[in-house]
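As structure tokens, one chain now follows by itself in the form predicted on its own.
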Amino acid sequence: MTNGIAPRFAAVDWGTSSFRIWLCGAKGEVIAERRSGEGMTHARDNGFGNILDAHLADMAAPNDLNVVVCGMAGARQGWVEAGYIDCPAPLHHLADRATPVAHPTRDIRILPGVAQRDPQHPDVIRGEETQLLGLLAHDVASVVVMPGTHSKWARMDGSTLTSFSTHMTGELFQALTSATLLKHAVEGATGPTDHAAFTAGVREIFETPAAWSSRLFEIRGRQLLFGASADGAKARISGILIGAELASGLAGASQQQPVRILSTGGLADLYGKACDALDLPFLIEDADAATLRGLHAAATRIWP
């Protein structure tokens, strides 16, 4: 017993770079939270089971303490893969897939992911599935964004995820900065961000987003013929990349239905500005307590 609550589960967001275990009570309330760098990659080297026992310890769980896991470490890579489910995927459905691992004193379950298996737009998603399934045990969305360096766009009727696109916004921005002509454009950024420019990109791109890979030109001939700021740069090419797969994301759907913008810090506030200048209605959700909520509601459909 932690801090006066028994523990009635463990609950592991297990990414490629990052670890998060929370111990938690039967009404899925916090007792203990452990976070860390042993991802997927490290864990491939050092042994999953390890890493999980050892955090367990450290946090004086139950031998015995039941562990559901998401992300990474059902991949083909990971501990042991733990699939997919078909999009449309009624997501508490995830729960009933969820494969076990063989553990000398505990049940544990890995969620599997969603896949799309549509031969013009295949993907698939491992982890995020888990935040759209806390993000229904709190309000059910139609159209959600979850930013990152592969942001992914979810379409939903009511519990199922009909559909999903993954878009390379936040990978493509670092790879315009860094390995092409533009990274002379960004030399010496270091102020905030500057607003007018990202939302000037954003307007602009989500208009005419065929136009896309013109503007991005167009950044370097604003420095060379009229003295534009590098941070100014910077913000231009994050609005052109974001105003593209906001134009993506929102293809078909209805513009009066708030975007639900699932994310923490930085990125969250930048997709609202994004959707602030665009008139968008937008709500943000916090992505960790998207992921916590949906771990419980797998564990609870798993352990009644």
The other form holds:
Number of protein chains: 2
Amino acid sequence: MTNGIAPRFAAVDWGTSSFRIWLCGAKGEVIAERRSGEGMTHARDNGFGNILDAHLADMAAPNDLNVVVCGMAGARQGWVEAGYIDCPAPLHHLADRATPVAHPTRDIRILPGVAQRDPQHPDVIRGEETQLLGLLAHDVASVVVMPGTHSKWARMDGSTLTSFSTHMTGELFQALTSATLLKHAVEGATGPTDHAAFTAGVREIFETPAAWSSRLFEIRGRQLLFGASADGAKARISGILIGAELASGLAGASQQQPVRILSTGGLADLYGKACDALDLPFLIEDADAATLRGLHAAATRIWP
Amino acid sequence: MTNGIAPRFAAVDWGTSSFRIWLCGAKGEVIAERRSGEGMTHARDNGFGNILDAHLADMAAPNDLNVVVCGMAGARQGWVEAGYIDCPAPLHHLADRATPVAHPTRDIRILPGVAQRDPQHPDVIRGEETQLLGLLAHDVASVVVMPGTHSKWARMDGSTLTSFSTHMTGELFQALTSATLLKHAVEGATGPTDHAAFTAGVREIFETPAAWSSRLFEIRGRQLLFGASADGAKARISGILIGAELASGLAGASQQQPVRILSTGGLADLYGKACDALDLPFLIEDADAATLRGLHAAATRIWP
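Here we have the form predicted on its own; I need the corresponding form predicted together with a further copy of the same chain.
And the full complex, kicking off with our chain again.
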């Protein structure tokens, strides 16, 4: 299983509904990896330690291999609460403030999340901070978006996370198309994304972001008065939500710096298309690779 | 039933889920009235004509009494499709373009809705235009809000409806508190509206209306980091949605003119509180009374 190379540490990304583990060499090179659905929700019933030990045994890892963990395993309702570091957060503090987990043979550390204790903009992240750590090696100010059910926008200054915000884009898309009258507007949508409708939605809401609620309702009017299709309606809802997210996430930021889209799979493409619609420069970076690099950076600092 | 005064016409407000009828004298004075749950949805199964005739018979109305109807009875899926007049819409056209309904003894007219066939902002109303007709007798430009599941904002210039928009405020409140993670934030909310949280929500979103999605998500952070209550969360969601609606509905309008809140019951009070939070002048006008005045104005023009 280990290709004859001795692993130096195991890296674990333990989310709410997913589990991912890598055995890594000294330079962070991957010797073996596994993923499963044994996320926090599953592990609370079955034991975090049991699940981790079973995977490590199956991968023929040494009994004393160090393990660094990020994600929801460190939540209050997870394995061992790993707390938060405060924003603005120098990201090397993640390794310094990692919480040890008692284990008979291994040194296991769970990285903390980040809390933004601003009374005007209270928010927390857990997992994304490790992706950001993996994205470093820049000295410049940058804006990073991590699209998803709850999209995260981060502002970085060198290796410090200065602020972040969460946009309920993915969840709102679901709620709007299942629990409001827009359900009827998208009924029967089957085709690929209607690119023209998506682009129109992105542009119109970026111009007038305050008007999101009426822009959404007009989708129904567009069908009633102009015969717009269900595919068009679905793409336009998506465009309006992502365009609104870009307008808010980029407020006050330099639009010369590329937006760094940190994602794996189809969402990166969709956010890239939204940036294109607005002539905004962007870079797509792989989220899984960033997580692994972040865990490696932390492991190197904890066990130099 | 008719107090000895001879009715001159019957006025009907026939909505999706409600039916309301008034017998009126020559000056629009109410001789008798009834309301029921026999809205369009019910009437499609039971016959619009049967329901109307039964109520008129119970009210001892003459067989040849004229009837003017507004609302969803004129929708395509209603009794007889009454079409739309186009925006900008001089509201006396509502009476001129009313659609007759065949009946053995009565002259029945259904008022049209209004369509805004702007390719950028397509929208339709059906029912609210009659409330606006009942609000006339002004020569000044004004902004009217009709709060609800789908709040309508209308811009009037004298007796002409120049434009309108729909905000999904009531429906979004329901969807957010039942189909997103904010469901957990409001769990156990039982108290009266938390006025401070409502006001804070209105003010913060009016300042930064583009940031609605992250302002909503911060409600969770506010509980996690600052122990905010479920009642506070519920009030803040309401404040954010209504404040965003005000920001968008009033965009470009003079803030010297009072906002006219056309509503019956608790929503008028809530929208008034939101205006107070922003130091915006407002007037509350009763929506039921406006509907009746609008139907009377139409009846007077149809049967002078």
